[in-house]
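The chain below stands alone and is given as structure tokens, in the form predicted on its own.
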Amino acid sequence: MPEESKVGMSDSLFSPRSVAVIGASGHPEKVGYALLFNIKKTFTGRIYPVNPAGEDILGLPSFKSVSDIKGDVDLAVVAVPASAVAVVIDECGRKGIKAVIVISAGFKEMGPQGLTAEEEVLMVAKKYGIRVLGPNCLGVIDTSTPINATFASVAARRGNVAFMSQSGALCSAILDWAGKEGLGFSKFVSLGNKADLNENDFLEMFEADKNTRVVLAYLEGLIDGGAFMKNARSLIKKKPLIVLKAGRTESGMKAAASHTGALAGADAAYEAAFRQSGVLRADTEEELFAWSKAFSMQPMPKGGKVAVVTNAGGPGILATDALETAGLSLASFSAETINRLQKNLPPAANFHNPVDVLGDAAPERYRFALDTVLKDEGVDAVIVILTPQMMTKVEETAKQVSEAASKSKKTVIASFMGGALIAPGETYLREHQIPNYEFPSTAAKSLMAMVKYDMLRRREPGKPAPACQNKDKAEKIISACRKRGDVVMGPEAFDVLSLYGIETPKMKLAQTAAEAKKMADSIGGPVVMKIVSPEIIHKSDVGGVAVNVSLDRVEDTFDRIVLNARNYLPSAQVQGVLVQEMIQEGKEVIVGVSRDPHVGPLVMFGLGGTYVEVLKDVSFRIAPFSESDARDMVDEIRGSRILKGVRGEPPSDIDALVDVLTKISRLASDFPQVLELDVNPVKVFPAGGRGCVAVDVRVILAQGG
């Protein structure tokens, strides 16, 4: 969205000077008097009613019409029957109305004929350069202008949070839970079918927005992954942004040909494309909302070395076990930290970290030790933990926690223990910008992502693998194995892999048990050697593949090969027998392609062989890539200490992988015909020696020329 439009667009759904509510109803269990009820209960501006009957509605002059409203409108909201809100989409055109938000449900949720009564909808607005919110959405909300323009039944507090959400109902029912957990809101926003308006739209106008300092989103799909990661990076350089993303088990390509397509499922797109792109991904939705209350409420830490101040030495040690298991660590205490602690603390409270001010502790205990901890120079943020005994004065000591913490600027997240005891000291911290956790462990995680969000925006964004030089031959030869009808690439899938600088065995193709011979002759014994069928994709299930043929037994194998393939199917078109260099030094490693229709081509690395969908030790990112995110890649498997050496083995040559991973992104990225790669198995030398080789490569590729 141009800038221009992007901030009118904002102006007209968020910030109206009026809004005409088409559908409006004078009867109160109707959406229409519910949408009606909340703009009037929160809106300055003009409003106007509009239903056919023309009758007064909640003391407002209605319109029959929308055409009938003599003033200019600039946002109008929808409620009428699906079969109706074309009509009424195309007199709000002729109004010279820009943004709408259609409630009415009906539409491709329905199926087919309400997709195509969607598809008449979009076509009608953007006709007149109507902006669609919707269809079959809550509506949204601007605590700042204000207005509610929702038939949500519970009001959003004002705060720094933007949230967006493809669920409705799940936006009513976090609305209510965010009014009694006291998270505000700046912006909330139901995106409903998303015919129009989507994420990518929502996450440029949260970034310009002056009064969001958070961005959290419950997504079920992405409607164009591309836009949506390019968004995502330029928003967290200055506000973290936290998704729920629903349909994690769902099964995904169903009918993969490779291993790649096999492993990626349907989530592990997704979660490339997160994070890639600087995402803090919450698992469950009390992740999502317990991050976004420390966010909104405290200051970034600097660093990840946290203390802990407690009453109770167990929490003490589960908030240690906790921050640990975060990827976060203990600061450890400057001399001069420990040396007041223990001057002023009773003999037997803990001086070190965890600091156990003990079960008696006063607020002035607690007071002290945290103003101590904070002045400390290697500390970056504390977890302050009280259980309620007999003689916790609770309230008093979140008085003092909150006080201390307003003279810090270091993050301060407490985690009082407990229930009905610990509320009015709950209550106070939160009214003072003190996030509270029941459980520490909830604390040390809420804190982890805020430290991971500071590593995130200030990473550099590494380089794509440069273009390919020879990118047109590549291109050559793929066409006309399309036009031939090819859906698997024969050898000629390894002459792409070497223009894209990525070395592969010395080969040759054999017709015949005597051609075989003379090639297995000039390549030097030891051969492997392998069917070639377009019709036969996995070669070994069928006998089709023999490795460490010695030159004596090159022409019976050749013999036994093409009659295994015969056997199995009759009707496949042999072309040969590929005949190939041994690899037997370095470790195996798989490298592949699969797309997702939403995110786009997504790469896959891990250690190879035959259990590689068995322990699914993979990882994945979206291409192209940069070299940083190809190292992040080998990092991120637990195999990856094999390839750096173990007991006494010398380390693979790390910068060669990564060259072929980047390389295979760019592969990738350039052929969006390539639907499915498997490199399989990638031989990677000792470091010096030399370097990767790619043994077998299959290409399934898009039907048509």
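Alright, leaving the form predicted on its own aside, put up the form predicted in complex with adenosine-5'-diphosphate (ADP).
Partners and other molecules omitted; one chain follows.
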């Protein structure tokens, strides 16, 4: 959809001048009543209730059909039975309405019949160029228009958080929670079944929205991973995107013919897509909210150096631990700061970070300490901890904290710990936009989310994987295999790797022992010999691989390997024995490809060897990706230190490995017909050597075509 019409769309949906409520009802227990009630309560534009009875509802004259409405209608909100929705949309189309929210349930969520109904609705909408939100959703809220076009019983407070949710029920809970926490919304969207408008459209709208500072999303799946990543990347340059992703999709990645297939759980593709596009992924609802509070209420920290001001030693230590666990560091104060603290705080206080203002600290003492550390250039953010002690004046301290914070451009986060005793302070902080957390560890983690986001938004997109000059040739090889009906590619798979610039060992396929000997002689010994058969997936498991074969043993090894294969599976079709140059040196790693139908081609990296499926020490990225993504992939696995060289070993050629990873990512994105691919192992030489050599490859092709 072109840019301009998207802006128009956003306007019709979030800031319409007139709204028709189709299925408006005078019965308070009906959705059509709650909708009209909320709209009437919040919206100052024209409201047209539409109802077959045509009687007045909530004091508004109503219409039998949208076509009876005289003026223009920007937005229609539909809450009629599912079976009537298509007809209603058709009427909206004829009326020239461009945006429709379908609240009605009874569609895809109900099974195949509902899906058919949903498709019909969509077809009608397309005919008129209508964009549809829903069906089966709660509606939308825009607090600056203002309009509350939902049937939720809680109102949204005005603020800077844009939220979209695939669960309507969660929407109401969040509105309720946010009210309690003092969190305000700019826009609020219940996505429903995402028949038409989906997360990608709203990422664009939220990015453009001046009232939005933070974007939150609760998602159960992505409609189009590529589009999501593109939009998310663009959005996060301007504002943070926090996603809570639930639901484990059945993504058809179970075909366990490859290690990659077995290791890429249903969530791996999502995780990769989020990482690559700079999304902050919350693991729990708690994190989603905790982080959003910090982003919404406080300025971004310029770095990760944190000061702690506390009136109790224990919680100060807890905060320090939490900060360090989260990856943040305690700021070290300047001599001037320490001096000032020393002069003005009681002698028993701690003048270093964490600053302990002691249990009897009055609000003024807190204020002094806070002002002093905020002034220190080595401090980016402050966590203020308060425990209710005998002398503690909770509310007055909250006031001093919020005043100090408002005078500074630095991030101030509070953890007033306790229950009833600290409640007045909590209220004060909430009303003055100081994010307060029940525990210092949550405060530390929320601050870390901010620091992490700052890194993500500054991250330079690396050099993208280069296009392959030999793509056409590779394509020919792959199509020839598919025409033959091959599901598993034979040794041609090595040719495809070579065409993509990945080094493979010298090799030849032998049909007889004598041929094998001749080939081994020409390659030069010792060699590696392997059975080639589409039925044998793990060749060494069945005695189908012999390494380090000296030239005089090639012929009997040939016979032995073929015999082993026959014994394992008499019906196996043996295409021959591959005689390969023996790659003596190098560490073994695995590079694989699998696919998620929604998110895209997924590349996996891990240390090779037999234990990869047990250790699950692997990393994933969506293809194609950049060199810097490939580098992150290598760094991310726990075993990456092994590649960097431990105990005097020479470091491996990480640059060459990064190059192989980006090339495989290009291959994966060039050929959707390659369902799965395992290069296991790739041998990585020490830096300054031969680079990487792919000694085993397995490719599973899509059938048909």
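As the structure is a computational prediction, the values presented were derived from the model and not from experiment. Residue numbers count along the first chain shown, from 1. The term rigid core refers to the most C-alpha atoms you can superpose between the two forms while keeping them within 1.5 Å.
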Per-residue C-alpha change between the two forms, V554, threshold 2 Å, rigid core fit: yes
